[in-house]
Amino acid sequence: MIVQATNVSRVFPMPAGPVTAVHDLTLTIAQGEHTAIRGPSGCGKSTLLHMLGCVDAPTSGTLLFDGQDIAALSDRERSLLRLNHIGFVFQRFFLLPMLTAAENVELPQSEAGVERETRRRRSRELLDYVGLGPRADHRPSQLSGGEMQRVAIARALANRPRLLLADEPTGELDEATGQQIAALLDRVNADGTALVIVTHDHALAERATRVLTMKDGRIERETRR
């Protein structure tokens, strides 16, 4: 099991008064799973995922990955943890504007002390996975949104972590250009890692092996095919 967690909730001081994103919430993450979770904007999808991520903490309950204690953790722990063994991909990307997609890529394995000519394999290893080997030196400027996207997918798998999430991550993209990024998607967890998506669209959720659907911080209904 990757990720446990136990009577999580997530609570979040505000002037009018807390607000509970999450509520009293069990679930696991078990490796090569793919999980999707759906659900009204404001239902606490989001927040799972960052505590799914190490992001966040719960403010009450027990979150643990590969068997650790998240709370036990100091924030460096978690970061370290969330380089090495944690993906995100995101709707908007987050690439930066100034690197060539290689050096997107190349990015996070930097930030793990990866040797330069290693980390510069792996980075054209992965674009070539993604279908941007040729694009590898563009910046992004010059790529279209589904690219941007593919080049956040691979800079999401540099550091080979066991468990990919990823936020809505065609929601920035048209149909056809979205129905190929959920197809690399499968690809990234018929290859043996983790998978859990945060979405509004159907046939992308309806694509995982389980789908989860919250409302009002809870999950209100899991099902299987």
Second form
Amino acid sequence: MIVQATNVSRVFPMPAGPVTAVHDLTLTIAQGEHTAIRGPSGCGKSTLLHMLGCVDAPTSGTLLFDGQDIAALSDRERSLLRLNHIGFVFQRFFLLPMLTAAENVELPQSEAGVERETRRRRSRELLDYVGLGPRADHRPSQLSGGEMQRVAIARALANRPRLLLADEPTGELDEATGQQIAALLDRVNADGTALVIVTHDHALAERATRVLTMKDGRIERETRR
Amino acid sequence: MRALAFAWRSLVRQPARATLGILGVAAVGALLFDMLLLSQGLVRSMRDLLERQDFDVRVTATEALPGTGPVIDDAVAVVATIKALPSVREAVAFRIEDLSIDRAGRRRVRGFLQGVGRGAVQPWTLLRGGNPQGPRELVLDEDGAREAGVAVGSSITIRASCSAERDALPPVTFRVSGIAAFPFDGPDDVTAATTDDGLATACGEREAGMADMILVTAAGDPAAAAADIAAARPDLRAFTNEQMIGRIEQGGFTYFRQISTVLTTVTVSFALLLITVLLTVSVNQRLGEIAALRALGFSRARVVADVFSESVLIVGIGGALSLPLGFALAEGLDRILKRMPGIPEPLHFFVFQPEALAVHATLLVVTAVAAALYPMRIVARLPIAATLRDEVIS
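For comparison with the form predicted on its own, please write out the form predicted together with the partner chain.
Below: every chain and molecule of the assembly, starting with the one above.
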């Protein structure tokens, strides 16, 4: 088990009163699992994803990552956990525009202290893996949206994470490009990385082996294939 | 990629912003550097000027600066007393009066006439010819010689305007024994110097026993000589060069330091605001990227270091550029300020001191740190999840 969430809630204090984004939710993510989280806007999908990725902490309940209680970790320890075990893919890619595709992929490895030659080799391998080997020296402004998301996926895989979290990874892409990204994510999962995707995209969600449908901060339905 | 390299790429990414910041720091840094040169420049220059002469102690009648207070009336006796002290090697009386030089068919040249007692050391540097030996000899500066059209050995007719003599004095003809440089001469000043006898010839006998100050060369420690003089003539004031500098500082140079302090504060504050604004705008434009980096596992310290490195780069490059700019600006400002009347030619308002460079560097480092504090705080306190959510919504 990679992640084990038990009765987790996330409450945001708001001027008009507290808002419960995730309500008393229990969930596990197993090694190599392919999970899609769907539901209407504001149902708590992204908040749940952020908690699973240790960038947000539950207001109550327990969240264990590899058996470690996230609440007991310092900010530095959580950063290291994310760096070494969790990959993130964002809707808006968030590639650094001043770096080339290869440098963007190198960045998390550099932060993890990987030796220069090793990380260069790994970056080339990953860009080949996502089909962008020939564009390694291109900057994000010279890439299409689909290509940028491929680079973002390569970057997320740079430190060989056990869990890859994707928040609306096809949200900014046309249907055909979205299909390519979906196929790439399938391949990442097939190669052994647990995958959790938050999406509105029905087709993308249907590719998962487990679909969680959320409503009002709760898992309304869980479907397994 | 380390923080500094990362910061460099961030700067290059936005060349207009980076250029604006660097040029701003360069301009402000140049002004700051000049203010630091100005704060001590005049004092340093004056000290250099005093030390370039062979006199270690100056004796005056009161605390007032030479030429601004009462004269020493019994100069001959004072000089004899001082010369007799074992800690004193040489003492000469010094008197200065106004002068005009007659020129055939042309307007008179106005200037100063120094009367200096005979001694081994004189308060001028002889360029050609010899020192005045008799009551009808004088040395003249280059400007005076040119204006009067005279050379060594020529005769010159002068009229002195002396404080001890109310009546108009008759013209007196002197022989030019030499051409000399006077350290306290302004750029267009005409100065002549003669012996105390020569001054009596030009001004009358009453002037002969008076002195604006006594210039003393110590046999050893100037402070010991000054103390001995003060003990021998408690009615007079004896100042070493260092003490004289202190008096001059109190007398007027302190304004330059005050102006310099105010302008230094203003320039540092301006640099601080400029860099803070630039970095804050830059950080706010990149909040999504920074939150994404944090989500990918970049530590808080690392993203803070990135911002700090950007500040260091902007201030470092701008600061390095500010030095040649500051030197050039100081040259120009010095030329302008030296046009003020009565400023001796060798005196400078902006004088390079290694300490000024050290203070300049320190102030810029402090500015870089202080300017980065607010944007670093933004980055350090950035809520990752909320920022990622906001970026998607926006």
